[in-house]
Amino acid sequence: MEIIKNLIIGSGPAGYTAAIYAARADLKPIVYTGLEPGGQLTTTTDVDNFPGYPDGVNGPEMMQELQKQAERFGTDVRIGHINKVELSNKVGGIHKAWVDDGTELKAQTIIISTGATAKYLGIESEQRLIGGGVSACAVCDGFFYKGQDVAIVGGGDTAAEEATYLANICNKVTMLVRKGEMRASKAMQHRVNKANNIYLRYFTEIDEVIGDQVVEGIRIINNKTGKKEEISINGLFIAIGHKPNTDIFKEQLEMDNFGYIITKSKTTKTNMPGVFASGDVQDKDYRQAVTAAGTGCMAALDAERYINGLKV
């Protein structure tokens, strides 16, 4: 079987930046794109804080320009999920991956770029009518209730940036807000209050999502005082953060108590040799494209070194 110089298992802005400085480095990379070709930023609008893009970028466009990007160099691009892991603790070992599909990889490098999850708020009404009217991606899912009225969950950017995409098509917008504040930056903030559609209710919480095969609404809670209320709806978006999707690597890297993968100070090192961490994979503090585009070009570097290393 043939050993892989670097294996990079993911496909947002950070693994396809680490592929294009690896494949430039002549370690011949391949990238495994996961479940979601492209990353999150294939569920955005538009990407307006992308150095280099002074019009702003539709997010699905700039992936593939990323992608198109790292294959002129020759990075091999694979549509497949990795599952299972085996990594080497020896210094020049060999680090096994296995696709979905069966296939076994045997690799030196493994840059790992796998990205963060939605999360959901974990209510059973909720789970149960999920792709019934639940979705944790506006964009993806907003078509559907085009003149419609719908509840966003969530303070944060993302929640903001939701919420105002679903302004454009909807007809009404409430966006529950579990604290007295949002979260979001103060531009995303201010575009929240200038649409008219959007209703903010601050200490709320759902308390059940109403209906059986589809959502017909929610019923919504004060935190402060308890009180009650039904709301009548047709979809409902949950904008609450992400998870890592580092669960095939537990018991064998070291990760905080969230699931972030711990990288060794100002580099993209993991505790396992010729293992590296790129993208919100490993950061749970600034999350942004740019800074996963940073680190995935540090991992690329931080491969080439381990091998050259090698070789003395």
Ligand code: NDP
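So the form predicted in complex with the ligand is up there; where is the form predicted on its own?
The next block holds one chain only.
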């Protein structure tokens, strides 16, 4: 069986950037796209904050261009989902991975770029309007609602941070908190309370997102009294957390309490030699396409140095 020099699992900005650098380093990378080829950006209509696109770019189009760039240097992009791995803990050891069609792979190095999946409420109207006013990233999409009315769901630090970010650019931010208090730290709560255009609604959940093609409003329900109310908004931001796509690496790689892969110091190295992690799978703080791409570059350089070190 052929031993792959560099196997990249995942095809978002981190995976494709890693592939570009790995291919140029003659590591002959093979990318397995995963269940969502192109990653989370394929659900984003407009990307305005990625360098090099002065007029903005459509999310799926940007990912297609990244794929083409990786393929131009010789990357082998394969449609498939890696559903099992056996990682070697020896320097120079061979790692094994299995594709969902049963194909077994052996690799000298693996770059994990499987990303994290945003948690949504799961109601039909919300799912239908993702990309049409429903977003899980205020920093990514908040700009499109400058001067408009928006709502954000969540009561933790992420929700509080995104609410204060939106308050700086939007007219009115309605913050929907399911319980009678926020889970956010006291410092973050103070920031929310200081903003004069953030309106907190406790014991409040979304009953339905209103709109055919784009968000026009929401119907909310007080979960104590059962009273329903409709409010007009242009954008709805869901900030109830993310789940890193790391299940197949559990018991083999070191992770934090939330399942994010722990990397060593300022590198992408994991606790397994020859295994590197990049993008949202190891970053719960920034979660931006540009930072994911940066760590993809780092992972490829780390993999190249690892392989070169085996020759010494």
